[in-house]
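Just one chain is shown here, as structure tokens, and it is the form predicted alone.
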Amino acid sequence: MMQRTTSDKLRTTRRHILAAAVAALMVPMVASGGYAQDKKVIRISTPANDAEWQAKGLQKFKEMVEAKAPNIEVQIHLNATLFDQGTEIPAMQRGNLEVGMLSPQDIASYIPEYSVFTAGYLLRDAEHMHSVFDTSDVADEYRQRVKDDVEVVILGTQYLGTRHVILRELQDVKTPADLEGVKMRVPGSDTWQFLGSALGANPTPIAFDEVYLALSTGTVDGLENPIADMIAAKFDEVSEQLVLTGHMVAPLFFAMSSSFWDSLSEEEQAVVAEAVAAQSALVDEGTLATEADGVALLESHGMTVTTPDLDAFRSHVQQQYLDSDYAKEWPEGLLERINAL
């Protein structure tokens, strides 16, 4: 019998190593009857930063979904790092994004008659907001139309807060006329710009992640925003006054691409729906709690908080909408149905 050489031994060792590696690769196939499937990925895009309740709610959503559906991975992209605010819908329609945190203003860009939901002083409070968008026949019609026309599914509504006017420098503001010439930051859509004009200001579209710098340099004179977001974004560091106009109760929709939603199994849809409900509840509770203490907190930081003539603001803003081209497209009777809820 021939003695094995060192090179023969090395070749044998290599064959053993290769065989072991192949066997290891085959384990998932043997165990499951096929190769292990890749996880389904839910990408979420939002302009929110990690200090906002919205971001905290999304983290809860991620934890719940991944715990109950291990085959799903949730990726949260904050600070508009994945898609700019206002560009989420086309990204979802293209299949480049699974979830966008949308406003009624985003929807109105695709369904003009639904600009009624962007009107100032429309919703009374968080409870009324949920009635309109979650539990009424108005909600059923709205969600179905959005799915049919925009190709996204609204899975939940959360209370983003009540929006007020924030000013870089102190100003005596009693009526909308006192905001004439004020460069007010608003998001980029036409409906947001109309709101800025209805408030009496000069609307100036700027991305949310640029607002802090714009305020600090005087590029804008102010903005309109909820108190909770203002605190999270530290706008009090570059602003002197909060004017409690309360001009809009702001909803935010957890919206998913219709095609992705339909690709989920019934069990996966149930897990996602449960996590969305928990996410929305956390955001609601956190936002309301922050608002309850927010004025006192901002005053302790040196901000001046004032209350204008709310009747003057409400009547002026509402009349601006009723006289606009937007109102001509509103479905007959819808405004009355919203008010009656």
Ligand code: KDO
Contents of the next structure:
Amino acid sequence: MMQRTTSDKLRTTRRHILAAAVAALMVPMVASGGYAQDKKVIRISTPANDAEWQAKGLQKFKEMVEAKAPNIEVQIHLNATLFDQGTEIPAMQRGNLEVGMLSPQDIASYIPEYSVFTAGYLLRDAEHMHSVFDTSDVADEYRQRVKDDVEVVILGTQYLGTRHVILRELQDVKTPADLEGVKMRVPGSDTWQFLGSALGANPTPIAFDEVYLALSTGTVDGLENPIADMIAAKFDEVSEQLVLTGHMVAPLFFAMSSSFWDSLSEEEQAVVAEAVAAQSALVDEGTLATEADGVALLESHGMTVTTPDLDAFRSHVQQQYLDSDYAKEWPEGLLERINAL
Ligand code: KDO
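Form predicted alone already given; the form predicted in complex with the named molecule follows:
Entire complex below, previous chain first.
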């Protein structure tokens, strides 16, 4: 009798354990409405809007990855709706974001001596930009250091465009002295602010998605941006003049949290890398095409496009950087290596 009771109890206990184990296995399936929870999700955050080449490239990235790796879902969050511009790196470090579209200015906030990559009139064109960040020993060093110190992996570089000065009201601008007193919007970090002062203006930090309003209300007198972004964000509706300073060839990095990258299988990494290359190529091609006929388009919209004294701008801006505290931290010989590429 005693014997039977004990084994009954054991049987009951085993049944309970089994039932609990089955229930535990069932929970994620029920909670996620199927196996969706088993998917790896790549969340991408960017301030870009859907008219930008960047957004079109990201859509291509999503289509390619989801077609070739059905186990991965790509979520694109435009207009800084997931994370504010400039806050993508801490979000990736905390595991709240997988991909941020970063600038060298974002990186310089973590690696001060890499402010050298944020200097005005540094990169000559899109080709030079790709040598510096993709296909040289400088690029290898940069990417390794960023992985080690910032914990993000730069998977690709795309051409955001060449930046120029945009003014809300017509003004005669030949040299940086003519920008004195101009309240110029620049993105939030210190190196961006410095660019605004190096151009001769009074820099003021405003996030990209708030610029249109700031221009239309007169909170700022202008900004500096690439032509393609200017067209996509319709800044020409709320400004009168484009001054072709060409002060910065701007790259944008497709950067992934390194812990997420490491969690992907080799096959998944290959799929992602191929899709990033396609994304970057689409953006480069689209941006260069927009730039080729951008001035004519803006003029047809009623904008006045002027060319300043470029030598005056280049020499003033470069001198500002060379005389700055930033330059004191630049790794010896790096500027020369960048120039030599
Ligand atoms: C901008 O805010 O002016 C900027 O061009 C800075 C870039 O680094 C990048 O963040 C870009 O905005 C956005 O991706 C929108 O194109």
